[in-house]
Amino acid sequence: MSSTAAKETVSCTVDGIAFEVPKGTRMIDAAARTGVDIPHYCYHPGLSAPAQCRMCLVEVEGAPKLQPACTAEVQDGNVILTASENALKAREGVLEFLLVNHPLDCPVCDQSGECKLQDYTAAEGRPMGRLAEPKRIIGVDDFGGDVLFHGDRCVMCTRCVRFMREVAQDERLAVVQRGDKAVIDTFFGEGLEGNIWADNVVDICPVGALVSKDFLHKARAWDLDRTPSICPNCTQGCNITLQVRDNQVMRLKPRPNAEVNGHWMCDFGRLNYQWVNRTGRIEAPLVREDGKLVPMSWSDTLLRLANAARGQSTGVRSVVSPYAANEDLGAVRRLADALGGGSGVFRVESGEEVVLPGFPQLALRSDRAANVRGAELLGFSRAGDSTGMGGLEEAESFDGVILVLGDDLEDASADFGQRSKLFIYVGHVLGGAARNADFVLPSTTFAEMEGSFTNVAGRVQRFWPAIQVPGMSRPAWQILGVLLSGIIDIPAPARPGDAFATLGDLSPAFGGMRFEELGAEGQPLEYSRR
């Protein structure tokens, strides 16, 4: 190793494990590299570290006092003991102090099951408390927006205060009073309402002091299934976890990705998930017979549709949703090309772009759908206005094949599609204009399938199925792939990776990318040309 490289790393030992870390690494991060989780409350990787909670105290051989691992940097030759007698005794004392006034309301607390106070007390706390006096009572404060504050439960880690000061840069929270009377409060009655980043304080609260009104008493943490996914509600493409119970999405939580959203997400995306749980879904393929839509099996439906489409050569007018996956949009393009080509449009609601000041690469983007960039790369044009309405005139008057994917057609005229020779609707719910279709094919939402989105920065990111499909619904790439194989006798894609592999033929931007290599954090389109 060169002398320059030697200066960039330092050697240390954590609980008997020797290794090297970059110079300037904090002890808490060094320990994490070995799989050792040093207990902590105030420390968060996306915020400053004030060493306030004193839970992360560790013993360093040769040092006269215990060191706060969240601020102390590793020095060359450090021997760090995270579970020594002195360190354990200090943490036990801190836990006892925090529990002096903490209420015994774990059975009704939303944080129960994912609470650091519960975890650390079970692992390292005293078996019995020694308090004989009544606990203090502070009560519940409505901070505005989606946030409630239970002052009794607060351990004064100040994560919420530091988030609003450093990341949101909208200092609406502060610690008021001193000593045992200290409490988190809002400035002059101005709460968190109106700041679209405020719910992040609920995510980072290590106990149940800050809770979401939307999730309040909905589910217990241990009842939730968690699936990595992508927020569908704007082109930022925040990495999220879909948390599900009884086949219903209960909440969305940010999933760390330093290249996209860091540790955060906006409240617009976080709270806009009820449409995934909506009822009235199309659950079986429908075929028009004698003027009525009749349920049929997939095999009969696609056989009839292939026969009806095979003789069409006048082209296709497509209307697609920018909520659809890359694989679904690619399947629409391939089918349209096989039927003589034609134009395709998408409609998207737009609004003001709001940047997170302390992490400016994250923003609530103006286009309120996840895959606008993917739709544009795959040859679809923007239509309609900023409300996501209008722009259907060309498709409405077309006398060839009309193919609609995922657009509910809420504002379409009552006779939409009636001039066409063949009207195919692939979607989730059967609205007014969709009832004019000759074939209705039930498709899945992003929460029910595996696929990918392309975000505003050109990063392709995977998502996975979190809930079961309703009835006979299938991913659109699978439905249209089987249909295409029946029209031009080519193999139908069997997996999402097969559908993704065809995108390079439609857009050079996807050339050379492999679905299996996208990983949990995605890859930029430029990756394929490195």
Second form
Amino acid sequence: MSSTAAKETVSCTVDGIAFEVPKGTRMIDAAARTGVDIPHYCYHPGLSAPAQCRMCLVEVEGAPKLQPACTAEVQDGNVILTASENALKAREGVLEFLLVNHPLDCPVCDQSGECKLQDYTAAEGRPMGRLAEPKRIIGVDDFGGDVLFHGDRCVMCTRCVRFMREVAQDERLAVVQRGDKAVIDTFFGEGLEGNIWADNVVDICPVGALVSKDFLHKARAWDLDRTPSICPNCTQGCNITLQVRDNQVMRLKPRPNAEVNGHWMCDFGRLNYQWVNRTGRIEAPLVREDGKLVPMSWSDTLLRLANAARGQSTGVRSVVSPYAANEDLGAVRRLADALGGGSGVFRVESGEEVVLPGFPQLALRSDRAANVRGAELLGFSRAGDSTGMGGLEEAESFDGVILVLGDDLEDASADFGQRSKLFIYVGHVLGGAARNADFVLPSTTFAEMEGSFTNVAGRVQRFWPAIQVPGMSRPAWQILGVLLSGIIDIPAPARPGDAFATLGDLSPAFGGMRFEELGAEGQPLEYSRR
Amino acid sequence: MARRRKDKEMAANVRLMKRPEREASYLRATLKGVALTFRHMVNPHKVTMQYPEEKWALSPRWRGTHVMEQHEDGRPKCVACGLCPAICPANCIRLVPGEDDQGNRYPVVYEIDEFRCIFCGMCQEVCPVEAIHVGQHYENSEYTRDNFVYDLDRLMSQKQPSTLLWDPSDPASE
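Same protein, the form predicted together with its partner chain this time rather than the form predicted on its own?
Full complex below, order starting with the chain above.
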């Protein structure tokens, strides 16, 4: 940054810690930099701040009244006290009012455990309520789509109304009535049905007023293990956390990344996770012996496969899944090159692209699989139609080696692979034409392994294992890497970083990138950085 | 020296006491004991409890196998909030929540492994709806180990009174 463009800074003190922030920083953000979390409801970093919940009141020395930290900007020399007697008293009063009509149904509320009203009341609220009057009762309203509204739990922060107005730009929610009768409602029963960004209001709701029907009563917040990951359902590559209980993915939640998805994600991606929990997976490597597939140990399987593959030079036709990681696709490419080269295809379902108007770099992309870009960069070409079917003719009639990675082959003809010399199937479930394979190798899904996807904008993003692998399944990069080291004399990759490091040889786009440097928010491809 | 050793055939440091005949005789003590025996025959002092026909009264704080309270219509009071499995130090409670036909949250599966349970009573203490209780009960015998995993039906059909960590006249401890 040159000196002329240097931002002006102002100095301030938050709870006794003096530091400098850029001019125009809001007090709540300044406090967050010192690790002080000022309680707040209506403020959300992705939305405008109306300063209406009055929860973030802090004392500023010299100011006559308490300041709302979500809109007040830090002035030079401000001494901000977030926990002074006056501030605490004001916030305790706000909490008491919020609890006037709150049903206190935490035992049956889905937000329990991640609820800001619970947290702040425990931290700063009164130990006992003083209300003698009966509580106002609104009841439950179905807002359409995946969203259920519990009016009694609402604290009227209007984050949901502002999200629909400012970010989704599809005003479907509004505050109706006034005073203690005020309630969030939809227009004319149309509800949120049909807006694919609607579930974000569930994420941003600080209390249990808006809950997801899909997640209703499914798991408690404190039972969930959270693993950073990447949404696999379109090429956007939204950063998510996989929330898991008892080895089952319970829900997907967006993980903030200003470069990719902001704070948001679409309902298509969010609700399309059941396939990760599918049962009936292949649990052991299978080898064809006397016409039947026989389970075998990994070492026996890979030794036999290496012997069968060594010396094959008729080339390879591969069919890969665009849900596979960069490392997996690179391993397929390298194996194909070692066996005489050959073309590879992937098939991807596609649909309409839906842009989020208030954050236009985020869209539900038309290709509905995470790693289409990675597959294209690593030399695989698109085949089939927009339903993800067809396009297998070349592989079907091929008489060399056929290698399938992750594709279910649902629509392949019954004799797929019968003409080939060697048919290797690396995948998750054994069905249809996969039963014709000479070798069936169980591989992991993105939720069970470490690896990376390349999104539509050329950003390489890592994901981490969230659930246990079924049976003897292994990541495909590991299976194929060990196999390749048995065919040609090269070391097998031990870690996903080793597999990632070889991608630069296959596509210059990956050259110079290091897996360890991708971090939690990913890095753009080498060429797009220049 | 040598003669004394031959006479007594005793260990070196034992000192013999010289006592009068009437004190050294066992007859007196024997008669005393027999007198006590006869006294008890006439006026018996009962110590043995005739279990299982008779039973000791338990302390109101005795913590035994669990009881699930239920509503009048037979539904369990449990709302599947998940606090008891969270607080259970022995990790012996399994809970799967769901929605019943009236739209209420309820436990689809609620199981307590009484073998793992350490009967600390924290499940009862943490329960926000006064549903699960430890009971005043100590007779646990089963033909199989599996039977000690009490499911919801079994917990609701337990007949023993609940432990008084909780005062029935003041259910919400207000």
